[in-house]
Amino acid sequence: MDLSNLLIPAVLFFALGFLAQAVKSDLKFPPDLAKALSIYLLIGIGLKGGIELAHADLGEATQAVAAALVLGLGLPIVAYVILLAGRIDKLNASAIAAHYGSVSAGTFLTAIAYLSAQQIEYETYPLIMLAIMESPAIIIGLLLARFSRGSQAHDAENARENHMGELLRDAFTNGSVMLLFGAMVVGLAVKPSSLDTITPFFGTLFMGALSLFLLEMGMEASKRIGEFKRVGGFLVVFGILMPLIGGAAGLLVGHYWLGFGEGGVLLVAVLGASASYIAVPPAMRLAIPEANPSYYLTLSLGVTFPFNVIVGIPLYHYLAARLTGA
């Protein structure tokens, strides 16, 4: 496992942002720019997925969708059981578990940059899986929270049931999901000659935008370091253990079920290992107000994200290469 492979601009800009915040630099990142970069990157990967999907085998695409649902529904339950074993209360466990069944587009994009820097080809079906895995984990989190609450006052239960449908709708119409699926449809439907007009914007500039995005993510991750004392030792261990479990599941699914090559298996492992810090937190904040946001935000953004970027991706790549014989 060669850690020098992490010496690529995107990862180094993440380290720069982390360092700048750690030394209390006055470096500031315009908040609107961070949002704009997220939109740009999601459209970029959605377009790429749609273009490749136009040439894809329908049977293999269906298998990828099924695998995404299995991971998205199964990993939150595994996380929930581990959290309960660590004596975390049920509502906090429900909220945290939902984050670890969903995905991190930032981690996924870093893995793509990692593969591109080494000129390793990869299947594009994980792009479809990325879009699909946002929602199932939110649904599982909502169901776990509902069961965790047990019997409560009838009016309170009815109030939650009334907005359950709205929460489920939000899970499927989340902005990032809409952008990914919408951009895929555009890439699938538009003629290649027409796509050539936007290729320089969404292709040539992509890695530069990703570097800026990870600079901001490094600053955000560094801000969470001071909150470790609030989440406790067990949760910090969980924030490292759970991505290893999810990554292992992704490796097995990518290789034995989907039959992907080295690059594709790595991307599925990253999907299994990552934790959401964009789509899931607002949903959990609304659905499980009793849960402590500093727990799930610190874990997903302050522990799991940097762990995956610095240690996880090269580790999953090493294991993917061993599995596929690359």
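The form predicted alone done, now the form predicted in complex with another copy of the chain:
No partners, no molecules, just the chain.
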């Protein structure tokens, strides 16, 4: 595990943002720029996914989608059980759990940059899996909340409002889901010569824009450290434990089920290990208002995200290489 592999722009800019905030620099990022970059990155991933899907083998793609569903539905349940064991109340547990079934696009893209820097090949199915995993994670979060409310008889009104129809609707009209899927359809439907006209924008610039986004996300992650006290020791530990569990699940699924190589297995591990901070928090705001956003944002943005970028990716890579014998 050669640490010099971490010397890639994405990771270094993340570290720079983290450091700037940690030393209380007056560096400021306009809020709209972060939002613009996240829209851009989601479209970029979606387009890439769509282009890959066009060339994909149907059988393999189906397997990948099935695996994505299993991870997206299964990991939140694991997370929920652990959180309850740690005496987190059920609604907060539901909301947090949903984040771990989904994926952090920033972490995933850092892993791709990391592989590219070492010229390691990777399967492209994980790109499609990323898009797939958002919705199940949101749905399972809502189901857990519903179940929690039922058993707690805590808030009849929320339970009523969230009937199954609404619930599915919200999961599929989520802004990030629509960008990912919409762009995927564009990537699939448009003929290559026409796609070429937008490739300089959405493709060629992608890694640079990612660096700028990670600079800002480094600052955001660092700001969240001040919230650790509020969140408590158990949750901070959970924010490191859960990516290890999700990463292990991803490694196993990527290798034994999907039969990917070193690169692909790493990417599936990152799908499992990472927690959403773009798509899922707004969904939970609406669907589980009783949960405290401070908990799930601090965990996904302030704990799991930096852990994965700095420690997780090289660790999962080391394990993926061992597993696949690369």
